[in-house]
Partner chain sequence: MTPAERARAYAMPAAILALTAVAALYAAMADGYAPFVLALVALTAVVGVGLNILVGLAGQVSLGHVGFYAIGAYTAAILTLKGIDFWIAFPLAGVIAGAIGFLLALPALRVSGPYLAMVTIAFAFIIQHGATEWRDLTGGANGLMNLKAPVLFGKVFAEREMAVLSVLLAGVSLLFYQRLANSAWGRGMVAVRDAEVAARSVGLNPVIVKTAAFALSAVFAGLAGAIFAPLFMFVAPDSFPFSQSILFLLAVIVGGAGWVFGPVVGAVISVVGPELLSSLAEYRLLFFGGLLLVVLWLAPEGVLGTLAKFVRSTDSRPAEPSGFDVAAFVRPTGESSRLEVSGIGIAFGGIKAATDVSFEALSGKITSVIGPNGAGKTTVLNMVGGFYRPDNGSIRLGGQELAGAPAFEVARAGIARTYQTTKLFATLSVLDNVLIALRRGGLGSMVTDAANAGDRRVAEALLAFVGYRGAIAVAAGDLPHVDSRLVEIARALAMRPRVLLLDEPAAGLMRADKDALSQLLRRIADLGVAVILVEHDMKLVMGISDHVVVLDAGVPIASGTPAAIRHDPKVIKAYLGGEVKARPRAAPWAGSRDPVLVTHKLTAGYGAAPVLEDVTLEVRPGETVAVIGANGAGKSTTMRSVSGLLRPVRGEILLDNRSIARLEAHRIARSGLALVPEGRQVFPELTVYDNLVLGSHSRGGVNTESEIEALLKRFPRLRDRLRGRAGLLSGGEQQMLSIARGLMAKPRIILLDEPSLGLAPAIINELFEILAELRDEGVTILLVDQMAALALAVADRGYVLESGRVVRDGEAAALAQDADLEAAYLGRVEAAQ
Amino acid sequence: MLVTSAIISGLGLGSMYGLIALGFHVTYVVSNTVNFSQGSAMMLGAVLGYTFAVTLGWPLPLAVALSLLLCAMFGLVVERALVRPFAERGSNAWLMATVAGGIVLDNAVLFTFGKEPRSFPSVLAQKPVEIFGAGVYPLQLVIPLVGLGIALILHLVFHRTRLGKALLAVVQNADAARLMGINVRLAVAVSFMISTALAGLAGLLIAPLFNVNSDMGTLFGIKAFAVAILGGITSAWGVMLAGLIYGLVEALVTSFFGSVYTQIVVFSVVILALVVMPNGFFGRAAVNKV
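Please provide the structure of this chain alone, in the form predicted in complex with the partner chain.
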């Protein structure tokens, strides 16, 4: 039972990490930059969802759609205001700018949404069902499915469609991509919008299992970044799988060795894994000619 519940907990959490990490993946493969306020985007999704669905009482589908749309708009703002002005000059200050953007958003939400954590009710997280002796909310089963589904979609888009190839071309050679008629700026902006929308979706999915508050995303954001890196950031599958592995390791370490050393062990594993596999589990070394 210990193992079963650890595995189910781990997979559920892991797919959350994976989902947010896919957001890092999307912007990285298109623009070689990432949005360090992904955690805040996740929080934004949950907060907006709560506001629309619970506070304002709108129908759930509408609330979800609108939340995701606004999260995507946040991504657009991040790209326009926090990434592009720096990335276009070859400066890496976008790293700091997105962090600062996250701080601003977290605090702005703190004073508008409120300081108290709120509960996001969901029919999928009320009655646990029993699987191999472990109690599980149906939502916990939905989350990995959504995660894997999105990884599959991203994989197909990037590897099977012309649009996906065009997006991949942008990062490899932006000028050449423009010569192919690809609107590079639009592509990068869209990648950020997808990225924050994915984080927002993660926030909406996790909210009923967790709670909604202004800094719910911080630790998730960091862990998701670890997951993205471990997975090799350039592979959607790798990132999702790394998320599941990360969640599993976390739950199993806690189950077998106790919670005291979970973070120490997990972060040590991150370092060791990167030492052994400098490109992550599934990353591929870029073509590099001397």
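Rigid core: the largest C-alpha set superposing within 1.5 Å between the two forms. Computed from a predicted structure; not experimentally measured. Numbering follows the first chain given and starts at 1. First, how it differs from the form predicted on its own.
- After superposition on the rigid core, the Cα of T51 moves by less than 2 Å between these two forms.
- Shown in the overlay between these two forms, fitted on the rigid core, is a CA shift at S259 of 2 Å or greater.
Pass me the form predicted on its own as well; I've looked at the form predicted in complex with the partner chain already.
Nothing else is written out below except the one chain.
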């Protein structure tokens, strides 16, 4: 029963890490940059969802839609103000700028939303159902399906549609992409909007299982970046698979050894895995053109 509960909990957590990590994947394959405020975007989705659905009492579909839209707008601001000015000059200062942007957002939410954790009600059944002797909340079963579904959609979009291929062309050769009529700036901006919307969705999904507060996304963001690297950041399937594995290892370690050892063991496993597979599960080594 303990193992079953840990596995189901780990799949749910791993899907959350995978969703946030898919945001890193999207921006990287389009612009060769990443948004280190992804964890803050996840927190923003949860906080906005709580504010609209619980505090203001709006219908949940409207609250979710507006929350995701505002998270996407946050991604647009990040790209326009914190990434583009540096990336266009060939500077890597966007690394620190996006970290700083996340810190600013975290503290802005702290001052406006408050520091007290809030409980987000679930739209699904409140009582756990029994599976192989373990009590499982229905939301824990839905979350992995959502994560895998989004990974499939991203894979199909990037590899089977003209839009996806156009987006991938931007990072390979921006000048050639412009000559082919692709709006490079718009493509990069859209990738950041998708990235933060995915993080916001992760926040909305996990909010009923965790308390909503202003610093809930910090550790999630760090773990999600580790997942993105471990899975091979260029592969949507690899990223989601790494998220599921990471979540399972974390849940099993916590269940059998206690939370004191969780981060030590899990990040040690990540380091060892990257020593063996430096490019991640499905990543590809960079090709140097001469």
